[in-house]
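First, one chain by itself: the form predicted on its own, in structure tokens.
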Amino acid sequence: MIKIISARDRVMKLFGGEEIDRPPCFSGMGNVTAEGLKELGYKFASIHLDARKMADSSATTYKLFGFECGVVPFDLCVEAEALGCEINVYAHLEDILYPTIKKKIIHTEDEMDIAIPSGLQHRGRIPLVCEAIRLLKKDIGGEVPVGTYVLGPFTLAGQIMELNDLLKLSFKKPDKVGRLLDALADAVILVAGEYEKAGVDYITVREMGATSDVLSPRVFKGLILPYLKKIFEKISVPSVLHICGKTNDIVPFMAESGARAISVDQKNDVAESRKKLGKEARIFGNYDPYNVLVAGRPELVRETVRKCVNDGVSAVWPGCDIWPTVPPENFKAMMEEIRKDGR
């Protein structure tokens, strides 16, 4: 009989290639819930700017529902802000609106040869996220793993300049784009290093913009993969590569990146990916975090969890961030269903 002490033990054994009792149900992306915020009395806009509130909010997803992790931050602007972009956190609004980039730092092709600011790891909200990691570790780190994420260099490039321009130049001037990605890979490595120092258990690199929905497998292999490899070579904690969209054509390249596991969304045929990569590969996925977990009924949630497991996932994991308005009964149904595998 396999002895699992805690959810943290289960996840870390999975990353280590050890046998476990069942697939864990966790994430490396945002999963704060409106129910958790209500419990704390926090406004959504405030949790992006305060380390204590960020950590508290993250911990509620485990405390209320048993979700097997704690993850900070919740938005995708941390690295871009540190590089010099202006962001909008919508502090004056009560609605759930994620921070967005208000002002980019690259406006023309001539501005693409950027230099990474000195002391990048101390700029913007990077120290705040590090403090949130430390607080989260003290709170729930003995029971569940604490994760964080960084953007992949191509996705980050799409944050600091217009994405359409980046996509066009990826075909017309790949060498120029490559130089930018190389510099941004260095920035990502710096940020990930700070999160490691803060004590994070695993890091997800979110390269959502490099989906094969918009880039061919050839472009991914030649332009994106080299810089992902550069990043994963420098990450010492367990790592995950997440890419959105129909990734079946590029999962072999994703597996070559050096990440300990790959994360795929609901558009990926996991059974096919499992056949391509073999039984030893760690594939995390791939339920729809909105149309199933938020908008579906508990019965659909349960069916989807079963399909994920039957298709061969190593961990039940969302296709992207979990939208905060997830109904409590759906979250509970997901966790109840996955626990059946451990009985």
Contents of the next structure:
Amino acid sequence: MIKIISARDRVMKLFGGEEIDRPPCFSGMGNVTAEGLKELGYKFASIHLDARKMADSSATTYKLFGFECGVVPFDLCVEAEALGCEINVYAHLEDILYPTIKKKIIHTEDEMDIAIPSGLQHRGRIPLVCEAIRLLKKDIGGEVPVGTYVLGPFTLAGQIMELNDLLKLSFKKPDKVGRLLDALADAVILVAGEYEKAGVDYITVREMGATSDVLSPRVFKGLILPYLKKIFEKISVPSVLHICGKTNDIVPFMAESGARAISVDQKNDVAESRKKLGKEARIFGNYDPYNVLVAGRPELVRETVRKCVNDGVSAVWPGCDIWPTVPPENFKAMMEEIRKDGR
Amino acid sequence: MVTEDKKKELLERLKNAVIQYDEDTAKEAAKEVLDVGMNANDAIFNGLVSGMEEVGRLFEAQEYFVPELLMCADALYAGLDILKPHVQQLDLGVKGSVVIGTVEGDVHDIGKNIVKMMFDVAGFTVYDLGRDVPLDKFVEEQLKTDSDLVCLSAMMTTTMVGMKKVIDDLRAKNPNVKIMIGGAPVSQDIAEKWGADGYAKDANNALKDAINMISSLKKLKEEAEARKSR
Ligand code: B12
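Taking the form predicted on its own as the starting point, write out the structure of the form predicted together with its partner chain.
Time for the whole complex; same chain goes first.
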């Protein structure tokens, strides 16, 4: 008999390689909903700047819909900001706009040899995210796992310098880019360590900038994978490597990174990836968070859960952030459908 | 007079320089084109641009990825910079100008940059507003530059709705301007619903549609003027 006492228990057992009753349905990426914000009366722009609001907003996805995790933060600017970039949260607008980098710190090739500021882990919003993790743990941590994410070194590099330049230099001056990625890997390790201290249950490394929609598998393997390995070696809690978009050709490399699980989106053919990687590999995915969960009808929402499971995912997990405008009935339908597999 | 063989050789060199993203060779070959007195238009279209067409094919076939594409574009621009001052008149049937940018709240600009490149290649005057562009800025820039075409890019379903505002605003201020939208979440359906004149799923189609739109626009203008003068 498999005994699962909570959603957290199920996820932790999955990461630990133990047998579980059914795949969990959770995420390692942002999953705040407009419905949750409405409940709390918070503006989207405000929840990135206040630990309490960040934690509360995150918890609503579990509380309202039974989603099996709590994840903070919601944007991709935390590390870049700690490194010295300026961000924009669009406080003047009512619409849901995700924070972006307003001012980068590297403008020319010569500025690429950066030193990681001392005490990086205490800069910018990193303490705020740590506080949000602690609050979230206190609130729902007994029932569901609490996760967070960091950027992969290449995606982070694209946040602190012009992406066009980074892409070209990956070809023209791979050594130079390699040195930057190495430094950024150190930064990511520092930040991840701080999140671990705050008590997070699992950490996702988001390296979407290195998707095969943009970069060739060859460059991924040669230039990026070594630094991902360096990071995963240093993360002690369960870890996930996420890359969205086209990933069929790079899943073997992703699996080599040392992450406890890999995460892919709807563009990945999971049945094929499962064949490539074998029974034991933990593959999370590949639920389409927009075209199905937001724009689909509840029947499609349910069928897609079935398809993910039948294709062989280890966890039903959205391919990117849950999109805030998800209709409540769709979210509920997704959770109902996955629970049918339990017992 | 330049021989046919020499001409062929230079065109081939220009083309390969673009495909092999070799800026130096592109520059050298472009200079030689001028030295031997070969026609600059010919060198641009049958050399550089024809190389870029092949690059587009390699990109679609996933032999090339975005970095390669950007480097090929650099090689093309390197040749173009040298040849352009010597072009009598770039004649594509139309001469157009375009305002392009990624809408407010959206920093995804890889796709936009590729579309922009196609317009550059085709000899359009391009006003690139960059990414995360405040919605009013599009209207302002169009009025300031009197461009034929405004191209909006968005990669997110949330920022995409900003396009509708820009379209409405542009229409109110300047009913004649052509508007084209694109980016992964955008579709033909949405373009029609929001009253854009065009949508394209990739950069090649964007350019083809744009040329068609602008020629029809020019025709309308000419007809109107002909009527006035009658
Ligand atoms: C790279 C990337 C990033 C980079 C962007 C860097 C940059 N400078 O561009 C970074 C890391 C910064 C980023 C950030 C975010 N991202 Co992002 N990102 C991507 C990714 C992986 C690739 C996009 C890309 O460049 N594709 C390659 C280019 C060549 O294709 P393209 O853009 O579609 O362009 C072609 C056509 O669409 C067309 N086209 C484009 N524009 C135009 C315009 C006109 C007029 C025409 C005619 C045609 C046209 O022609 C182009 C050439 O063929 C996609 C996922 C994916 N694999 O697609 C997610 C994706 C776009 N991101 C997504 C999200 C959610 C985010 C974030 C909100 C995450 C967060 N929590 O903060 C932030 C947003 C920040 C912000 N406010 O903008 C989601 C959007 C989901 C949705 N429902 O809208 C996507 C789809 C991922 C997913 N699977 O869900 N991201």
